[in-house]
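Here we start with a single chain on its own, the form predicted alone, put down as C-alpha cells.
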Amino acid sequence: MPIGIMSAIPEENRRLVEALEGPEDVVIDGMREYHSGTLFGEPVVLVFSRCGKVAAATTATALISRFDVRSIVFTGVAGSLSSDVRVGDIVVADRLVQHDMDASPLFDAFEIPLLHRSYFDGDRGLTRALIAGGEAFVGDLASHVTPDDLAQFAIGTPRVSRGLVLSGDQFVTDRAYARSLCERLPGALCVEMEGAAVAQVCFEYGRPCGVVRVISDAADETAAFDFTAFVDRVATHFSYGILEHALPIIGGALRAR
C-alpha cells in the first residue's frame, strides 16, 4: 500500500514529481492527475488537489478508495497567526479545525455535524516523522534554497513547531480577521485552506493523516504578494527537503504497525 502525498498547487510538489522513480501518470474522473511510483525508497501516489476544502476532500477520498493509500501527508504553505511563527518556519499539525464551520445553534461553532467533534488530530507517528524531517531539512537548508531567495524573505534558521492549524475556504489577507481567528481559537499557529478537510476524510476512513506547512506570509494585507513569490521560489524546495528526510521514517513506522 502506498503513501498518499497531497499539495494544493503544482509548485508545492513539483520537485517531488520530478524525483519520482518508475512514475506512472494516471488521470481519473475528477480532473486530477495522480503520479504513482517510488520516492525516497517508499511507494507513493503524488497529486495536487487544487485549493480549498472540497477539492482537498474529494482528492483525499480518491487516494483512499482508488489507490488504497496507507496514509496521507499534506504538504504546502500557510499564513502565520502567531508572533512565534515567521516566514520560512515549518509547522506540523497536531490538531486541525475548520474555522469556517458554524452550524450553530444546532451544533456548537466549529463542530462537524453528526461527528460530535470539532478538532481532528494529526497522527502521532506521522507528526513525529514530519517534525524530524523538518529539523533535518533545516540543517541542510543551504543545499536546497539559494542565499538570495533566503535573503529576499529574511529567512535565517527556520524553526519547526507543532500545534493547532486552522483550515477554511478563505485566503486570509486581513490582519483584523486573523486576530479574530486567534481570539476564537486560541493557540492557533497558522491558517490554510485544506488540512482539516483531509484530516476529516482520514478520520472517517480510519487512515493516518499528517499535515506539514511552511509559512509563506503573515496572513495580512501583504499576503498575496508574499504568497506568490514564496511558492514560486521557495515552497517547492521545502516540501522536497522535508519529505526526503521524513518519508523513510513514515514508511518504517507504518510497516511496524
Second form
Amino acid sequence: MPIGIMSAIPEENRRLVEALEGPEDVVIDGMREYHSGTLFGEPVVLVFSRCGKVAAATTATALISRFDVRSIVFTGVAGSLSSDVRVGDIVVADRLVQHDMDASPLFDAFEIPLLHRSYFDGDRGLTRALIAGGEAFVGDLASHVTPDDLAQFAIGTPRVSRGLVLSGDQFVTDRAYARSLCERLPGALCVEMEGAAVAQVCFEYGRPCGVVRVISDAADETAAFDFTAFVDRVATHFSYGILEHALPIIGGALRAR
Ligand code: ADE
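I would like to compare: after the form predicted alone, may I see the structure of the form predicted in complex with ligand ADE?
Below, the chain from earlier opens the complete complex, with every other chain and molecule after it.
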C-alpha cells in the first residue's frame, strides 16, 4: 500500500512529482491529479488538493478509498502563533484542531458535532519520522535553499518543533484575531487551512496521519506580503528536503507495524 502525500500548494507538489520514479499514468478525479510511483524508495500517491478544509478532506478521502493509501502525510506552510516559532521554522503536528468549528451551544466550541472530539492526534511514528526528517533537512539546508533566499527571509538555523496546529478556512492576517485564537486554544504553534481536516478523515478511516509545516509568516497584517516568493523559493525546497529524509523512515516504521 502506498503512502499518500498531499500539498495545498502546486509548487510543492510539482517538485515531488518531478522526483517520482516509475511514474504511472496520472489519474484525474474530482479535478485533482493523482500521481503514483516511487519517491525516495517508497511507493506513494502525490496530490495537490488546493486550499481549505473541504478540498483537503475530499482529497484525503479519495486517497484512502480510491488509492488505498496506508497513511497520509501533509506538507505545507503555516502562519506562526507563537513567539517560539519563526519564519523558516518547521512545525510537526502532534495534535490538530479545527479552530473555526463552533456549533455551540449545541456542542462545545471546536467539538466536531456527533464525533465527540475536538482534537485529532498526529500519528506518533509519522510525527517522529517527520521531526527526524526536519532535523536532517535543517542540517543540510544550504544545499537546498540559496544564501540570498535565506537572507531575504532572515532564516538562520531553523528550529523543528512539535505541537498543536490549528486549521480553519481563513488565511489569518489579523494579529488580534491570531492572539484570540491562542487564548482560546492554548499551546497553539501555528495556523493553516487543511491539517485538522485531513486528520479527521484519517481518524474516521483509521489511517495514520502526519502533518508538517514550514512557517511562512506571522499570521498578522504582513502575512501576505512575501507569501508567494516564500512558497516559490523556500517552502518548496523544505517539503522536498524534509520528505527526502523522512519518507524512508516512515516506510520502515509502517512496514514494522
Ligand atoms: N498558511 C500560511 N500562512 C497562513 C496564515 N497566516 N493563515 C492561514 N493559513 C496559512
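Predicted model only: the values in this text are computed from it and were never measured. Numbering follows the first chain given and starts at 1. The term rigid core refers to the most C-alpha atoms you can superpose between the two forms while keeping them within 1.5 Å.
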{"property": "Core-superposed C-alpha of residue 28 shifting 2 Å or more between the two forms", "result": "yes"}
